[in-house]
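What follows is a single chain, given as structure tokens, in the form predicted alone.
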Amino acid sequence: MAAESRGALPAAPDVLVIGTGAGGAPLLARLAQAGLRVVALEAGERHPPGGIATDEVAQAGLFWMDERLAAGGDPVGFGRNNSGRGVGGSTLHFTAYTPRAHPDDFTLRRDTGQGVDWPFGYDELEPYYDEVEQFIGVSGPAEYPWGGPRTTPYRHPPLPLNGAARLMERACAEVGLRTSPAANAALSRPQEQAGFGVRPACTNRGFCQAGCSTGAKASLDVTYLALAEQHGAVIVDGAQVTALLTDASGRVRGARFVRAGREETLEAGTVVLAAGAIETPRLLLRQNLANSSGQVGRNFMAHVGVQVWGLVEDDLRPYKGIPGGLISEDTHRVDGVVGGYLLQSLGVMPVTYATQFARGTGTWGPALIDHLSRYNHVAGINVLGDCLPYAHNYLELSDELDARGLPKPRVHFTFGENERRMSAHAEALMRDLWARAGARDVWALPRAAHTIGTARMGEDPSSSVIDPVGRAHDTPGLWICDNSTFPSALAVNPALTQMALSLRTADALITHLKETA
């Protein structure tokens, strides 16, 4: 469909999907399989595996680098850290870490009196978790010691542990923390992929965050989007949506977008906004759509993501292997904090590490050169921790305009006391583990990971933007399916949960369209 994406568009598709990441892609495939005429608009370009270079600088095109303004006490880093630009969205550069949320992640307020509960539980998502894991080919252990019940084991055995993972495994054993090979959406053995062909096993190249050059990593371009195109979906790349089209009654009827410097419009029966937790509220706020609750842009969340690094005697080659090979979820609930976090080993590419070290420690000149000369001995470990929704964390439109003449988004973010306690607990634990591993020159990098919230789902239209299946409460013709809809951050990486939600929303939309035909 690549040639078609540059030519004339199908007239009035049944459904128009804006965004091809973890929210848009599975839904697009499901709708196409159901026989619906579907089109997806994607701001970025196609990045086929054969064109992916083992070069961090050359792969900068995978990231959403438009300026986003960061404010607050803990301003969030955007660009390479938190968002993707291309057919496949952020999965083009995600590390493929795919743990499931726990049953109690969905009931945090019920259990603790803080946060917000989801309008459904783990049992509702479990069949979709299972379906996603089987389809994209998640590699993981035969027995996983944490979380809710599973219908089916992981499709493939776990990937090999890299050097940092082996160090973490030994150190955790010393302090009585259980570990397990992590669930990763990268193949430990070849898999036939519908619409794509045979995806090979991972070669342990380790440059997952710069894109996968073989298709072993389950980015959505080689999984759900390939399936969608096989069933007739049209994916239009290089199409930056600038506004939604509405009729006199307020119903959303399509989108206005810019492609190759020209403004175009496309009308559709239904629009699914899957542009992520920054671009989705940005579009809605510009037109004050789906915002009778006043919640569009509110409740922005980002995971606690502090990292700890050190130098060890072993020659680890930290660019080798799947970056997050080992996990511990024994800290899923921690005394003294609401929620908890998971521990994971870290691999790191050289330019990424050099940049983080220089900025994180303020080291420059000969001292920086000396440290980086020992890059092959770098070992990393980090956490992924829950974050409560707060009124002081939100997205708004600024007075500054981007190159297209659109207001730049400004995101206010400050960790609460709960997240500060969580981060301090995690950093102390990781420093202890790395001391036991014999690491020296240990340093920590405080950070926030992922962009979540800003178009919350819920039963009550006065406190949420969409209903529990993804339909806008107050704007006919509009559905939303991305991580802006998460009521809480969850104490796990969001990609797998978002893909499961995408299939669930697709099933609800198909049912809705049949009932209203």
Contents of the next structure:
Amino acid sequence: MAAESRGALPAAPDVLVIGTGAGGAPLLARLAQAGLRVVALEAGERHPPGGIATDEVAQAGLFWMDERLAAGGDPVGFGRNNSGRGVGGSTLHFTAYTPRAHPDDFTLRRDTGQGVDWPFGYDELEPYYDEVEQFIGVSGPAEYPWGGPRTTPYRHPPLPLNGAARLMERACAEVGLRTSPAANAALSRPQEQAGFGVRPACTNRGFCQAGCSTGAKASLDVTYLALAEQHGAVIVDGAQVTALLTDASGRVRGARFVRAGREETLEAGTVVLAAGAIETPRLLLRQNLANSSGQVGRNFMAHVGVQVWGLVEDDLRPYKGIPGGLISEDTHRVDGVVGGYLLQSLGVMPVTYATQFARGTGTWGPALIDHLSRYNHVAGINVLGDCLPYAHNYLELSDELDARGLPKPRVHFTFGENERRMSAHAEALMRDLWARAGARDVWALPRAAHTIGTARMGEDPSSSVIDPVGRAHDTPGLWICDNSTFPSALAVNPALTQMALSLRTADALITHLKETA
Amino acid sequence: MSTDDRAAVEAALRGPAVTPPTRAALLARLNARYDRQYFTPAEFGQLRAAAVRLVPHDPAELDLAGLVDDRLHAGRTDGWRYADSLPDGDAYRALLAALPADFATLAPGAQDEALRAVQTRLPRAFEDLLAELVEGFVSHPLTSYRFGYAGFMDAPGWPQVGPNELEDREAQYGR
Ligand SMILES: Cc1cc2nc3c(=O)[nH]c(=O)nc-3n(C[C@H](O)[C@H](O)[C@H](O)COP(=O)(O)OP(=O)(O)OC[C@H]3O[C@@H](n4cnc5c(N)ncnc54)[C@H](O)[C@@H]3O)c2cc1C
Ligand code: SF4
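Since the one above is the form predicted alone, can you give the form predicted in complex with the partner chain too?
Then the entire complex follows, led off by the chain already shown.
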């Protein structure tokens, strides 16, 4: 939509939400359904399924491409590796793995003396997990072998397993590891979606990480944001917030943003910051807001994400089938490590594979071309493991400005001893599995994935930024709801838990607004 | 040869298995050409010669050096860089300056030796440049064709996803 044709913004909404990803979107829908007047400002554009190309380079617009600086001993790549920008946030290109956190993920400190406990447990999130899974339409097995109690089965049967998933299934069976089709937020059969229409079943086109062109994947634009708009929420795309408005008492009163090159302001009763674990602290640090604890930007975490790749005889066509097919959580707790990890099969798009191979192995010349020409025979497997919060991992503002004239964030990240041990354990296991699968030219890519922490929740205002429901401890009118709030990283992919937290924070905010009305 | 490859690519791209947004992106890329604007002529000569050794290709067919120049000229980034590295353009300039001045005219073996030396001395700039060239190479429709990659022909979906379960259009695409 051209900027000129966008309607005027509703004046002084009850709630202004900044960011429309996994943290912002479910909450926006919940508030709209409760009859509140809500507006969301989203820096990125709308990306309706019909406009999505089956091409990684053409889809670069789904990522946050303003330059970020990666520092520390294990620098985390951003851009296409770890960011999102658009109506739907990072869920536009997420792989749609949707495991639940386990009950013991929330109590790592109690159980091991290390890490940080969450201020509530699995019981508290369970009904929200159920609700999200049913609403977005998760496909999964009838019986899931791991984790806490489930009261409701997955809504749809599991999706078909691609080549790598089948190799992993066989190799795991040989070493006695249980596997299961993963829970995946792509539809194995069509589903009616409120505010959107019928979403079709997945066509196995394998490009989930470059956006779904069919609407089969439960990105938030075709799920919670469609519901939000059906209930009157106004979503403004191409609107990047540059500052929060505060009054003399220190209360947050709205936001300043740039849309189509023009600066505008919007006042609101309450502001929910849901800009993700990099942009949320970046905004707050610029004004030193909500930071009496000194914890804004602190405790940055990224999951242990080592991948192992190899070439097999079979023609696998790694571009086919949902990339997130098979899972094993038998390594949820492993000896000698605090926490644990899960194993997942991979599908991979060609540019992603090729650039990772070049960066990861440093191969060039004819050897590079030879390897890349065998793309159809590439099989991948990876892990996702917990990461402890450390003082040495943090985000700060640098004095370099990006193309918009805003200070670039510098993100320091170095694995601790625990993450190194976990990576080594996982790599050895996966190399064994791939040897059993007959893979050649096996190579490993040490990696960290997802951006977590930087504005954590907790009971104690001296060591956390927000309270257990999402309200800033020290700044009235401000709530935070995104991956920045996780006190610990959890040994599972974060999006489903984030959506559940989003509904929970929305319920708390609705109650709070009623009580203070 | 090359003209046949191009004809096969164009036929596939215009076929019914490709969605309109995919077709538009790939046809534009198939024929993309860039005017040098960012680097000096000397730097650009170094870049083109290095690019051919790093990711062997025919520059008349695939303008990888031009792609890098165009991105830097337009000021586009890939969203991040190592904090201890120079901004992309400066880092690449330093890398090209670290090559022998007569790099473009050296014998292939001597070129490779010079490249191995800068890979060791300037590992991050080398890694970034290599990854950028690889992206340009692999995303080009002619490369897809030569590697037998058919993933862009997905409009009808892929009902079979198991090993060796190929649709005709996959089995037949490529050299
Ligand atoms: C390639 C990839 C694959 C992934 N796969 C999985 C997976 O399989 N399973 C899983 O559970 N998780 C996965 N994730 C992670 C998952 O996407 C995130 O955990 C989740 O989306 C985070 O939610 P969020 O709300 O914190 O941030 P986001 O979803 O990133 O949303 C933040 C939004 O805020 C907007 N924004 C930022 N700053 C501003 C501003 N100043 N003004 C206005 N808007 C702003 C951004 O544009 C963005 O749209 C993946 C991530 C990536 C990068
Ligand atoms: S594999 Fe399925 S869910 Fe993923 S992008 Fe393709 S159609 Fe969408």
